[in-house]
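Next up is one chain by itself, shown in structure tokens, the form predicted alone.
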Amino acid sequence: MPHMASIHVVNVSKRFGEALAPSLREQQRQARMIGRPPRERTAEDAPPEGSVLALDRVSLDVRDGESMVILGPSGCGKSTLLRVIAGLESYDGEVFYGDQNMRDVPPKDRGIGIVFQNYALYPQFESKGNLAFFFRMHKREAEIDERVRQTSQIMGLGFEALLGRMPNTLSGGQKQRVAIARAICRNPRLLLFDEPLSNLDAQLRSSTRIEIRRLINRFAITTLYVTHDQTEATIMGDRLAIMDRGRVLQVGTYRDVYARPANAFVAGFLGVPPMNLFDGLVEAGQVSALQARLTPPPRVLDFVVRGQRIIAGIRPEDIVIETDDAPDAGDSPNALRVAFEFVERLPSDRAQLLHATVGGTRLIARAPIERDIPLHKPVRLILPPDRLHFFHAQTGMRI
């Protein structure tokens, strides 16, 4: 068992563009290191025009032998978080292993194991080379065969039929196994993953994830996981962290961030679908939202003033469907009526996707497959207090 490491990310920021001036942080850490005054923050090290800021003073921590998952669109900055913690790009602030400051300590030296999107493989070795490439290198070859022998048993049946292969002759499933086979070879104190799996079809991506996360528990390695699939971050997190522009927004357990959302975005990103977000306005008591009145809870209240614009949520599974020949909505609090425009049916979840348009705000409920509910036809919505979410319209923030 190899020795674990806690991850912590301190403040980091990374920026892409051209003509980069050298990092003011760098500059501070190596007058230190010489005993000099550090120099002060000046106009001069504003980030030149054009410049794209990729992280966003980013701090993280993960649990010694957690997964965690860094879950959120393209261009988030994922890739680029994992690759500061595996010391493949510069960076402004802190990356810690434990108690080890990394800024100092080469890639190679750092005890990790790391899978890619595409694999990177090396195109001259059979499998058993790529697995025996980090050995040699380090001029540990009496170590491969059985390094090799006992990585071929944790992978399991039929991995050793690949050894003798070259890289060409693999399928993309075949090339991720080896290539996760790499990364657990060396015994890494960490595991990172750069969404491996994005490359595979939905078929060997269900069982790939399932194997990832049979090691992952097996050796309870404390492991990164990128991916934009959020039914991969279920089942391979037991945290997320979920980003935006840069930042890390929201850290916690799936079950937690989709329960209460920090903010707008996380509610409209996370689920599938994602929450029902609409424009609401605030008046004596209540919310105008939806051509309804919705009534928020009390502590939602307090925190708004009579004519303020806020956001309004509901996930589509918490909206209650009432197909009976019930009173107009009109007057009642959290009722309105809509005519469904269209229904997606998802067999595999038992369930039915309802979709409809209200003043030009789309509409998704969920509803078992089971219940026959009418298209083009006016139904009764409720929306329950207690399954509401307010959030600032100007901020995001979750009211």
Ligand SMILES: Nc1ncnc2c1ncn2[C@@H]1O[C@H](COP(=O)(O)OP(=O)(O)OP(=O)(O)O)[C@@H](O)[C@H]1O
The other form holds:
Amino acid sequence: MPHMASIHVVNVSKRFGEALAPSLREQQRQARMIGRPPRERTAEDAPPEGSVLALDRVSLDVRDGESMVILGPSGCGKSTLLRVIAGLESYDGEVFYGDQNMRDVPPKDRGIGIVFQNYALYPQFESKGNLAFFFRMHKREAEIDERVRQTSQIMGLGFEALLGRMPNTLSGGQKQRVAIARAICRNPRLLLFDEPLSNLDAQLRSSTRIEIRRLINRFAITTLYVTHDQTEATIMGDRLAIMDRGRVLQVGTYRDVYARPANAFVAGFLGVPPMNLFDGLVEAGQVSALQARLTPPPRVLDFVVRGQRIIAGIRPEDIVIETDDAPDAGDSPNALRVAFEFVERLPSDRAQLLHATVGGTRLIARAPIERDIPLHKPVRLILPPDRLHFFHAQTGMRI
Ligand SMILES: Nc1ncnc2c1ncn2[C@@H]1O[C@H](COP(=O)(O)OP(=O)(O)OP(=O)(O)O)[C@@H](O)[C@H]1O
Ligand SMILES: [Mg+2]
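For comparison with the form predicted alone, would you give the structure of this protein in the form predicted together with the named molecule?
Next comes the full complex, and the chain you just saw is listed first.
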């Protein structure tokens, strides 16, 4: 049984491309010309041009045995965070496994198993050699046969047949199984996955993610799983950390984050499709938005002033579509009339997505697939007050 570990990332920043800013380079050149010692770059200097702040004061706690998904758009710093935790990148701040600061512990001594998107198998070894490599490196050859046998058993049907094969003779899915086996073979206390399924076709992706989830459950190994696939995120993550532009914006279960996004970015990211967001203006006791008058809960009105611009949001499934011949009610609060432009059917969800444009803003409503909803003809939409979300226009923070 592997020993488990919690992970604590404390105020970690990472900047790539730490070249000197041109102004400082010029100062240093001048200093040398007049024979003075050149000034070093300090934290006060502007960050060098062209450099990227991949992680911006990130803090994150992963509990013993927990599976945490890191979710966010391309380039937001997910892989960098994983690599920092693995010890593969330098960083400012601290990383702890349990109460041990990992600053000076090399990756190979951290008890981690990593699975990358591109598999990263050693091409010169057959599958068994890939599994055995770690034990050879640590002079633990005696354990190889037993560990490979146990791992094959865990990996299940057909895995043993792959052991003698060279990586270049394996399919993508087979390579990924070997890569996963290699990661668990060493009894890691921490498993790190970086988009491990993105090179597999849809069917293999859905079967492999179940297989990985089974493994995680079976051993309760602390796991960090990077993905930008939300279905994968719900399966793999006990909790999610949502990242954007080098920052962790919110941590919680999918259900909690979905129900109460902490800011407009998370609201507009989580969900397929995500929340509808639109500009609003605070007026006496209400918010005008989408050519409608919305009545927010009093709690929200306490935190805004008249004339303030805010962002309002509602999830597609929370919009009520009324197709009966209702009295013209474009004017009653929380209602508006729209004509849907087209429909997107999702048979496996038994749902349809209806698309409209209201005063230049796109709006998507979701309804059961059986419902007959006309296109190009005004229908009435109700935005129930208790289903509305409001965010500050400037900061994006939830009100
Ligand atoms: N070795 C590097 N040198 C310079 N910049 C880098 C390096 N690695 C990453 N970056 C930059 O840091 C930022 C974060 O990159 P990272 O790979 O962590 O993003 P990501 O969230 O994993 O994206 P993706 O979903 O596309 O894999 C990006 O702007 C990227 O261009
Ligand atoms: Mg990445």
